[in-house]
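Let's start with one chain on its own, the form predicted alone, as structure tokens.
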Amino acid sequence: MTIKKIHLKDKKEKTPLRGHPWIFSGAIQDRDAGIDDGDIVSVCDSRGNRLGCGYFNSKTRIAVRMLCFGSQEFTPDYLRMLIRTAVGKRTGSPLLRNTDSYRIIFSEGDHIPGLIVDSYAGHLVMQCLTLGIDRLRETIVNILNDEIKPASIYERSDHEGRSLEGLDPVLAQRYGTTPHDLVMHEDDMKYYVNLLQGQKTGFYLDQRDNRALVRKAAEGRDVLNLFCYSGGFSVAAALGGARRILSVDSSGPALDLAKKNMDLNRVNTPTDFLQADIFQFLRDETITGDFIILDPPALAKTRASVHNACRGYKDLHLQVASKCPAGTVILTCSCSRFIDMRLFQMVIFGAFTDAGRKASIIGKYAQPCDHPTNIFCPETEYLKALLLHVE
């Protein structure tokens, strides 16, 4: 079957030649007739030289997401190779020996744009984020079954970004039976995970390294865990020897799960749970905790929302900086790829300046090894965290 072609404008070939997988709509000069959204197309420069191939969608600003470059053809065998390579990087990594749950395919980070697959104790959760990947679903499921032989595969394609692709949410069992109450292990910590309804694919796997950091740093401290969700940081702090813990979240069900996770780990640390809006909580309450964890959901989900997100981040840090006692340690995180580390640090700098407080950055952290950053696509670096010491 002949693959139809898209031609780029003159001098717009530099991006794919450098291995970046995104072709924006404004870079396209013309395309063959009859190309449908979701089709795999050959991408050529203005002189007709082939640059690779990817899948096309006229509805999105990123019109083509590249699947391979140069003369390489995209075939089911090539897709199998990409999946096998991604799985091999995880199963062979000494950095993941102490957990049974990790991300095995991370979209552009593993050269399969639009596909997320997480493994929880042998049960897979997949997300098809784009139309091109949506059309490859059956092939992907078959390859995952062949290569991994999972206990089950559940599709959680409910990411809001699918609407930009012209897609409705999809929740479906693709293989086996996925349990409602699965227990995952991370070091000697245990967590209940709801794969069918929980945040993301069920748990914040990308905060694994920061949970280990919290466990090391929490000894003897009063911990305030804001946006605690299911209590991952709270469990880590308790097992690290925290003096007491207050976990705050706006969601009642999340707090119920956090309580279950503390019980599951037989935590003896004095622990309280509070349902509250975090922004209002910080305005109304006195802060006595000397180890504060700030891990809000992505405040900037689009580039257009960066300004308002920065106002939100500054508000959070201004309240904390104004009220926390001297000697407080703060772990603060942002999971928005539209706010890079430099901007995140500038926002925090502004908050501490306005509060009249001094602080030092004593650690900088990013996403873990199972969420790799594609060296040719820096946009895949999204998670950033700072460890601060307040004077």
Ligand code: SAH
Second form
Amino acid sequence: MTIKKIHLKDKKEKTPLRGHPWIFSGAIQDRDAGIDDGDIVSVCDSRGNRLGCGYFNSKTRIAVRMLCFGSQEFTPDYLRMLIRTAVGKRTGSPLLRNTDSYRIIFSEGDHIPGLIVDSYAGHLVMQCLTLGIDRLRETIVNILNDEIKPASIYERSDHEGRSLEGLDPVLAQRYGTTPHDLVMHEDDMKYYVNLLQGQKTGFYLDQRDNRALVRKAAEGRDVLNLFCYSGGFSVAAALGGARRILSVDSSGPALDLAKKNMDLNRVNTPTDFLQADIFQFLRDETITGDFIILDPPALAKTRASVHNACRGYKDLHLQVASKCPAGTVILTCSCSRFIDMRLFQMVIFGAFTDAGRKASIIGKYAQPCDHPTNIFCPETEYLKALLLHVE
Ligand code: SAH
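Could you give the coordinates for the form predicted in complex with the named molecule, as opposed to the form predicted alone above?
Now the full complex is given, and it begins with the chain already shown.
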């Protein structure tokens, strides 16, 4: 079967020539008749030279996500090579020796746009984010089985972004049986993870390095863990010798899991849990903690929402900055891809200026090694964290 072609407008070849995998719809000059959404297409410059191939969707602003560049053809063997490379990056890494759970495939970060696979103690959770990847599902499951020999594979394709692709959510057991209450290990910490219903694929694997940081920084501190979810940071703080911990989240099931996780780790630090809207909580309550963890959900989910998201981040920091005692340490995180470190820092700067408080940055952090940033696709860099010291 010959692959149909799309031609880019003059000069628009620069992006794929640099290895960036996204072709926006506005960059396309014309396309062969009969290309369906989800098809693999050849991408050519305006003179007909082949730039590579990718999968097409007319419904999304990113019309093509590139799977290979130059004269390389996209075949099941090529996909197997990409998956094998991604797996090899993790399984051989001394940086991941302290855990049995990590991300094995990170979409564009591993040159497979639209595919996420996380491994929890040998059980895989996969997410197909795009129509192009949906079409490759069966091949992907077969390759994962061959290359990883997992205990099970569960598909959690319930990411909200799928609706933009014209796709419904899919939840399905693809291989074996995935347990409801799996326990994962990270250093000597243990966490219950709900792979079938928990947030994301069950756990915030991307905060692993920051959990280690919290564990180091928490000694003797009164910790306020805001947006705690299943208590990842609370357990780390407790094992790091925190004096007291208050964990806050708006989700009841998240707090139940956080409690279970504290028990699982036999934490005897005085610990409280509070179900509350944190924006309101910060307005109403005085802050007693002197180590505050701020890890809200992505407040900017689209480029258009950046302005409002910045107001949200500023509001949170303004409340904290106005109320926290001198000497407080704050770990503040943003997982909004559309807000880069410079903008994040500017928003925090604005909040502290308005609050009339002095603070300094004593650490800057990013996502861990199993969430690699594709150097040709800076958009894959999304997690930012700052450790602040308030005077
Ligand atoms: N820090 C967590 C991950 C946080 S994810 C970890 O390391 O595991 C964001 C969390 O914020 C979710 O658990 C969600 O339930 C909660 N959340 C979202 N909006 C909220 C709000 N307005 N007030 C309180 N919690 C909120």
